[in-house]
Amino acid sequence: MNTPAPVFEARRVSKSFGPVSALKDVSITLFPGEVHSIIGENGAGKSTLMNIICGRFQPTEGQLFVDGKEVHFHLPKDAQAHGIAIAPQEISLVPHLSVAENIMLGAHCGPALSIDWRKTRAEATRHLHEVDNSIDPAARVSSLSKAQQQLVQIARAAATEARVLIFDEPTATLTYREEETLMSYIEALAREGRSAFYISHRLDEVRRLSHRITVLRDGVHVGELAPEEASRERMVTMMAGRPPKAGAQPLRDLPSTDTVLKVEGLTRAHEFRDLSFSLRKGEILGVSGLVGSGRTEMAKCIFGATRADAGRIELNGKPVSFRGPLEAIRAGVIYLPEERKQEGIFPLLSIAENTGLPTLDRFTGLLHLRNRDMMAEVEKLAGQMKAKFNSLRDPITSLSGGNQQKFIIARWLMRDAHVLIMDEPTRGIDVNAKFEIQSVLRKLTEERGLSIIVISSEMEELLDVADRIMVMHEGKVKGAIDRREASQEGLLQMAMS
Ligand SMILES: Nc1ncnc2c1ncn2[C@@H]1O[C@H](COP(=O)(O)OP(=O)(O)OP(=O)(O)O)[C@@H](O)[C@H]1O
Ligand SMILES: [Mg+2]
């Protein structure tokens, strides 16, 4: 049988950022109708390679070929002209424009005068509905959830009718229902003969979708796997260069029966109704549920970012009603939001400043800032979470997506708190680092008596780290169950019942 010619090829590509060598001599091909996954730990070079392929970065060395002919991309539109489009890892939409307008902007790089707006709008809507039919094409992008924005980016890439589509962690923000739709969508694209590079830390997706899997480690191509030989164990071992550590945190009995946080009948119109639960000292409570189940809204309300219409909250036995997040933080209640780009980082500041800023008060000495103490603590936490960075003085934007997330987590772990609410904390973080972060959380509950609420769309994560798991659905608590008795099926059933 003849192998078809590759639609795309990168040959011996390298990329350096100053002293950091992000990619070293990487070669890769993509065939018509193929889904080719790229896997690797945080900072392995996946996004860098994809950004080169779509014309956002230029390689330091190496060549690119489309249909066997060498190409040189200076800008994304050059790659687009050759039929290559990307749905990038970080959201890059125009927030005050509508969904349809964003999709159309992506699809047209020609002069605006030549566009038939009505026809393009209809096209945009068609592409959007192929990916998700619940999003209103007329809605402003800024009014959408992060998951919906990610779906719009995917529709925008697909709308270019590109032959080569790049999906850089498209499912990081999605829950299983949207994930399922997206998987079928990509499978259908491949059946039509279009090709895709696919990046994800969710390894079961990778195995299901891919025709081929390439593994990167520290910017180097370390091997290729066929899906049938790609067991989870094998993939993790190749990515890390050593066998994986054990998965779940051990089951335990909590040392204390004290209740730290008690929520009773908490209600906020159109968001959640009559929520009641309690959180014990040193406990990790997982919160499971679909997008739109009210989990984030509940967290924001406890944190004082929004006001409840009814109900009460007690902290260490005393009723509290925070008028704003500042009051909550002073009382020792901290919320780590899911929107890291909009709410999470200061893009102009360094890694150290981003991590240490909210805790500066802790490091203020009599005469000067004890900068060295702060740096030492940031470094210690970064080490525990296996963060990959060059210098803490580099801008935070020079880090890979997963490594940025690790420093945002570190920022809040440096604060003394009673209750820490984390919204999708390990989104976009690789399997091994996830395990390290879960171990850090466990240690904090044991050593400092910190109580943690983890909101996660990944049931596996909750089954690995939580002592107890609460399920929310359509703004209501459906139940809570000890991890000893919990299973993925059981949690799903609880959500649906
Ligand atoms: N603009 C930049 N300036 C300096 N260094 C950079 C820049 N972009 C990426 N790097 C470095 O290149 C390396 C690879 O980063 P890349 O974003 O490709 O990783 P990744 O595999 O996509 O990781 P993740 O899974 O966390 O998204 C990292 O060490 C990162 O710090
Ligand atoms: Mg990346």
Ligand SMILES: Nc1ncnc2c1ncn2[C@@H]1O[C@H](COP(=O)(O)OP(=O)(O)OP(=O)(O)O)[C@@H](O)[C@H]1O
The other form holds:
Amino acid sequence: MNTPAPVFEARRVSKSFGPVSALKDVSITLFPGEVHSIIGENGAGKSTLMNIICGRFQPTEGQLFVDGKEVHFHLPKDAQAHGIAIAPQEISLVPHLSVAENIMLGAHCGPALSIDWRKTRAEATRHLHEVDNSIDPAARVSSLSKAQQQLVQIARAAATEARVLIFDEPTATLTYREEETLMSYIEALAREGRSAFYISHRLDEVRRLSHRITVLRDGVHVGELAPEEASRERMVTMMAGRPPKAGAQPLRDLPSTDTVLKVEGLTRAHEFRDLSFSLRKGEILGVSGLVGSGRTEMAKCIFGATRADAGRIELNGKPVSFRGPLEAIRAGVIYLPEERKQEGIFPLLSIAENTGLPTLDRFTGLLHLRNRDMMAEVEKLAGQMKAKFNSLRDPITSLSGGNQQKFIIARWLMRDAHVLIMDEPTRGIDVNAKFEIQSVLRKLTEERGLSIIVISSEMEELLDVADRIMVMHEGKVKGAIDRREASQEGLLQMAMS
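Coords for the form predicted on its own, given the form predicted in complex with the ligand:
No partner chains or extra molecules come along with it, only the chain itself.
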């Protein structure tokens, strides 16, 4: 039996950004009807490789081939013309247009100078319903949840009728039901003879979907695995160059019983109701629940980004009612949003500027900014966070997602935070970077007495890092349990009871 020719091939591709080498001599193939997963730690070069394949970057060295013929992509539209499309991890939609308009953007049906809206909407609906049939094609994108927007991006990539689809962390924001629907959709695409590159830190997904698995480490191709030989331990070992670390933080007794944050009867119409809980000094409180359970809305309300309709919040025994995030920050209550790149960083600024921005007043001299002092403090905190970077003057977008998150945490440590609320802090972050961040959080509670709320859709993560876990469902607190007594099955049962 003859092996089919690859639909796409990259040969000895390298990519450098100034003195920094992101990819080194990487070769990879994709065959018709194949799902080829690319795994690696943050900063391994996965996204750089995918950006080259879809035409966003040009390789410094190497060649690309489609159906055996060499191609040169200068822009994404060049890749699209050769049947390659990407569903990126970060949301890239036009918020004020409808779902259908976003899906068919640039691919409207009709004559050259006009649009057949009936046919265009029908095509958009067909592609959308293949991915998810619960989203209204007429809805404005800005009204959708982040998970729904991610599904719309996937439908938009599929609507190009591309033969090669790139999925970059597609399930990071999805519920279990949406994950299952997407997995089935990708499997159906492969049966139809279409091909996909699949990037995910969720290794169970990788094993389920993949025909082959390629491992990158530090920009280098270090190996290829068949799914039947790709145990979790083997994949992590190849990604990190060492055996995986133990995941769970050790159980502990908190040194203090002092309550730092107390919430009683907090209610906001159509988001959550009658929420009551407390947070002790030095404690990590995990908040579990499905997407849409009201977790993020609760966090933003405590932070002052929205106002409660009823209820009471106490900070260190005193009632507070923040009229905005600035008041919360001044009181030492910090919120790190789920959408790191949209709401957490300033992409045009350097690493040092991103980290020191909220504390510039501390480094302002009589006539100028004491830049050297600020850089020294940022560098000190970077060491404590075990962050990897080339220069603090580099743009923050040059960092991997895990290292961006470490500097965002460092930013607020410079302001002496008392309560840190983290929304999906390790979303899109590899196994080892996740462990490092969890270790940093535990260290901050023990050495600084920081109190932390961790919101996560991954129950395994909460079981690894939290001291207590609170479960939310449909805007209500369903209960809280000590980690010693918690299990994934028990948390699910509590949520559904």
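The structure displayed is predicted, hence computed values, not measured ones. Residue numbers count along the first chain shown, from 1. Here the rigid core means the biggest group of C-alpha atoms that line up within 1.5 Å when the two forms are laid on top of each other.
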| query | finding |
| --- | --- |
| Threshold 2 Å Cα movement between these two forms for G401, core superposed | yes |
